[in-house]
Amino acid sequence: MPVNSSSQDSSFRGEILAGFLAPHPPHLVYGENPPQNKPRSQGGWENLRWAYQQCREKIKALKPDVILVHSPHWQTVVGHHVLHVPHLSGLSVDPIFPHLFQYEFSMDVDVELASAIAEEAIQEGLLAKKMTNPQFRVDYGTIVSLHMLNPDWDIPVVGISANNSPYYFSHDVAQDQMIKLGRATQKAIEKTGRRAVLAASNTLSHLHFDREPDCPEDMSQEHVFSHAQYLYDMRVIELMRQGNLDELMAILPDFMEKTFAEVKAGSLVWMLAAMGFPTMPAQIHGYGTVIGTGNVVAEWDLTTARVAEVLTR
């Protein structure tokens, strides 16, 4: 059910429990054959799908009040938008892979938290709006990441758009906006008393093939787009494993430029900023390619970091 203010203790200071780098290739839902998706497959991309299974188990154990997702495929030109309809449902079709993804979605939205995020974003000097269209067709990036993290759909969500306009100016301007949006998200979570999980819905390297095999799930045809792209993915992942976010942030513009990395949409920086740029090592659940793109499923468990901090005091 949707979360409302009566279900929360107003004296409780909310917190971010964990963050997940949650790539959204529709192939992963297609390979899983859930009842919501019309196309049927013979499997495929198991390394990524099994990686997500570990994340699902963690989320069930954490029992969050809400899952927030920032998606590159809800693109807005003017401002940062948040889903603000208590319940959304309908059919979402991937415009590039309609033969793989025709998904009947149904989600509850935490509109109180969404309002708080918009208000805090405005306080940060950003332009933010609430999406109040009850017929809104939710983008496949949002849906794929949420399905792969929680296929039961029994946890309310907040969806956040990707405002691409700042990138017309510079990567620095764009990343600065995402840091502010992450900070606004963190403040809103604290003020509303939510126990939240964050999901950055993007791949790493994003150069990909323009043809697919007759059988899309034929894994003998699946491989990385180029060795250079693979090496840069591994460099980024190693920095995550080291907890070296200073260097990661420093190389992101070059990574975006050379691999067309989807982190350009800001999802990863938004999540890291909301978590306060944790120096803890990320847990890498799995890496794999989808039509040549590089995808990693990664986790930052902030509850473990807090316990470790208490024990060392």
Contents of the next structure:
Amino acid sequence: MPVNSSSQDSSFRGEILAGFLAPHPPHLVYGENPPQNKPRSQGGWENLRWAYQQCREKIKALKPDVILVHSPHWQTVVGHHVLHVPHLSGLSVDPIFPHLFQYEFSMDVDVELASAIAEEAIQEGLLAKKMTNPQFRVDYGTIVSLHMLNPDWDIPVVGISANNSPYYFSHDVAQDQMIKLGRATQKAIEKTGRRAVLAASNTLSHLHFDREPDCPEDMSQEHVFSHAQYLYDMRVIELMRQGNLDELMAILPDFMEKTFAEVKAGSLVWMLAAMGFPTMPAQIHGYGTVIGTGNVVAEWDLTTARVAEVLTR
Amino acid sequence: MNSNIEKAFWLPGLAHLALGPAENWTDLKHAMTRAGESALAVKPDVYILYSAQWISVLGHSFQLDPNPSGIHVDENWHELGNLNFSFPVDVALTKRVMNFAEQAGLATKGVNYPGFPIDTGSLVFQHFFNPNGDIPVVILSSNIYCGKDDSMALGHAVSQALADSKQRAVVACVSSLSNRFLTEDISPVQDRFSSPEEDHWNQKMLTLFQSASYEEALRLSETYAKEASPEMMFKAFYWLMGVLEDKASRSAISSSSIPPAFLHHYGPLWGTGAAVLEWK
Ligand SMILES: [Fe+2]
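Same protein, different condition: the form predicted on its own was shown, now please give the form predicted together with its partner chain.
Let us now look at the entire complex, which starts with that chain.
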């Protein structure tokens, strides 16, 4: 496993280097034509793909030991699950857009960190499980976010499921669970000495068109689903840019209700909680729509925040 | 009821029925076995399967791979092991259904991709109803944006296609009644309905099916969907009514046109309402 051995010394206190809001429309992989994906395109969705390009460079520079991703398309109803097979590979076909995404995946999983997350989650009072079946087909949300952040796949990963059951109860229960899961993730990273990058695999507004053009990458057909949805995305992004997470958290329930926002799956709250709800401004790399949904690629670089903290001491 | 349709079934579709220790959920498994045997006894030319676990958003999806095969692992109950599958799809009949659906104004999408994820429910059906994998199947998705009328229209398209092709079919929908799972780990003996109200509502609907009171069931269906959270808002029921009802009396389901349902078993399955129903 190509990991940074010095940082995996157990005496080293691990840390989260950065967090990315990393939406997973399969269109982005399709538009790029990587060798792993069978369908071919003429491009498309460049503003989002170029945004990811900047993140790739950033991640290369940070040299993390591991990238963790929380995906809405690995849905579990009994507990929060972590991938726990050292190497997973296979063909992942998107059930909604199979014509765009037939991806041969191959990933190394940081099972030690995955174990630690499951244990810490249990300590937090959550139900957590390890996915140990080597035949498991990894979901397209996990794969798209990871591919777009690191197409070389040379950094081990941890995949975390989206537990949908909290929404049987109330929004507050769901948020509370994701905050605990974020805290558990942060503790596990610290204890295992990992230098980690987080990825929240979420689209913002999620109302979308239910018919696509004959040529899916025909960008003359791509536009926001509605002005109202666009305005709400901009309001959410502006709060990220301001580092105003208190207000962001306050409006999330309404945002989810009005725009069917995919952040309901909990990935964003998990990531923000793991990072301790940083008040630094998020760096927005790009915004774009995919079949009408609103997607932003955003970054919270905690290393610069830490440097700034040291300088002001 | 279309004379080409020999039998119809309503079935649960969780992985526990096909995988895991034999001594778990035995009543439900026995009911599924009996239902499967009943279907096989009529030697159908084809199965028509609507799985509420195959969710589509770009219209209605139809399986067009002539021979889906592979290994499936359930995303929640991966520890139960693998579902190996290989079965034939009746592509010609599927295309016929798609044509009728399009004529009814529905958006359709055929899928034919190696590695396409077949849902757990469809494979649980195969396990009990197609153990030798030799009966061709037509599989339709559950469109998340589709309401009562469109679901019934989709059912009609099936009925029309069968009348056209003159094939003898068994139709099935794989769908939970109430669909709220218990959110903790349980042993099978601890299984119970997620709420008594949901159980109550499920039983109310089952009683209506058993007495062939489909008009009343349709009248109550939206309240039921609100009170008991059936899988995919009970679309499978609307689809089945669309398949089974007499085309001539489309505007009002005539109680006499669809026979009463026979209940093989009803019980909880990880908190959800699992019913094995048969229409002869
Ligand atoms: Fe998604």
